[in-house]
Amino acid sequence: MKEVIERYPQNPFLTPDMIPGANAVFNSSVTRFGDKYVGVFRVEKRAGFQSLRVAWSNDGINRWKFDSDEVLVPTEEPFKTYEDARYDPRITKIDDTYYICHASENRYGCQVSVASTKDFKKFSKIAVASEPTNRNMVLFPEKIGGLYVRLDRPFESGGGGNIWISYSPDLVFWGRSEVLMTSRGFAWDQGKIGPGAPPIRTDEGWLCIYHGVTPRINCKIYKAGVALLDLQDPRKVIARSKEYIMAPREDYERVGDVPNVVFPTAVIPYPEKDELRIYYGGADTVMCLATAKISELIDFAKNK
């Protein structure tokens, strides 16, 4: 089967040496904002602490300019208790508001949090929106049946995990939770799986880029796959690729703080060009970019 993604030739487009005091920059989210691009980046400091930083670019690839201060720093309870470390942000725009979901590591485990902004200058924390232990929360870009919808990956005993779907009237209280997709034995995603980038709407269904783990005797290999969900009822999986769309291959994906990782966290569609940008973390160290045809990803999910 032909390759459906093309890596950006100048990958990685963002490295820690471009950010003063950074040990790594990875698993971050990028979106369009007016005629520019904005990102909320996971920047690991050399002291080992995680931080979330906002940066701006004219083209979403080059010359990222970082704001001086960290964002989404907790200042009041319950966030001070449940957001000791904040990382792996995902951005979803719904109407005129941008929502940022992120992992919240704390003394009790890991949870997921959601905040909002309209300008990436002022942020409002909404909720620590799960019990531990949970990661990889992404929101659908519109309400479905009058409710917000999310995908996430609760942990299971033994270190496994599947993709779940839940619904909420207010981004605080969540319910109607059920398993959406499970790991597959002896396949490339036989280990834990989790949502990658927020879903995008297509005529064929919600296009979802997700990550899956191939366990090996000496490591876990993080790869990316694609699935299609029903537009009206996203609990229904229309199609799911048998093969991965991307696996660690280049040095910047194989060598880093955590080797053998491609971890998709954002997508930007260009429907007029039938193109999708896929932003992903490489080896838990750098940020990378790939592109693909939306139509080819849909066909790949259908195993055509």
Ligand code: BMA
The other form holds:
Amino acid sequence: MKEVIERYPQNPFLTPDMIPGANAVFNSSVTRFGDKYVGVFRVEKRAGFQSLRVAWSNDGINRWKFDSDEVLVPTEEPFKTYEDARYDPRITKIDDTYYICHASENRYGCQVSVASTKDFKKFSKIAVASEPTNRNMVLFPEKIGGLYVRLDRPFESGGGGNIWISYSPDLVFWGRSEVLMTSRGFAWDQGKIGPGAPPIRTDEGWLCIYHGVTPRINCKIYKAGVALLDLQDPRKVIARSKEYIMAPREDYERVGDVPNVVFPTAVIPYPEKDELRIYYGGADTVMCLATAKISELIDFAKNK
Ligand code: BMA
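Having seen the form predicted alone, please provide the structure of the form predicted together with this ligand.
Entire complex below, previous chain first.
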């Protein structure tokens, strides 16, 4: 059967042996920056800590050059208390500013933080933007009705979790939170689900790639799906794929520190080619790439 996504033949494109002192590089975000690409990478050190590192590439795939220092290290309160470990970054560009949302793990649980940068050299922390326990915050690339909009995944008891939507005037104070999409009993996304890449605008709605878990006796299998949200009112789910768009199949998705994980964290659209790049972590160890036709993903979301 033809898949809706196509894996990059040279996957994984980034591995820990390419970064001195790294145990793993995964669940990272890449975006366009002028005529180049920049990424904020989740690099787990051999000493065991998570770090966020900026790297640059001409084509967004090869020859990544890492800046020397880790970024978004907290130096002041409240970030020192709540950002013990920083991981799973997602980048959204709004106007001329890039926003980085990431998980902030701390003694109270996990929260989400948001920071901004214009050049990926100097970063400003904006807020720890949720109570515990929450992960996977992604920002929409434009305000809707004058407000910033985000998706995230608060945890629920019993290891579950659904995708929520919230609004904010300033990225600090969030409200009007409601459930957007729930896990589906006995389907591939019957376990917890969470936002993957930040949504992108298409003619047919906001295209959202998300992750969903299939729980099995000895593991959780992380897969990816696609949904479409109404452009004017993204609380309305227009379409959602019955099947996953991607499940762990290749060795680099099956074998690693956490087996059987594909975890999408960024997309880059090329509308002129009807193409979408999907960046994802493989088995919590390496960075991978897949491509898809935007029109085919939309049809897939509509189960056509
Ligand atoms: C999730 C997050 C991700 C990770 C995934 C699989 O809960 O921690 O960072 O990729 O589990 O281990």
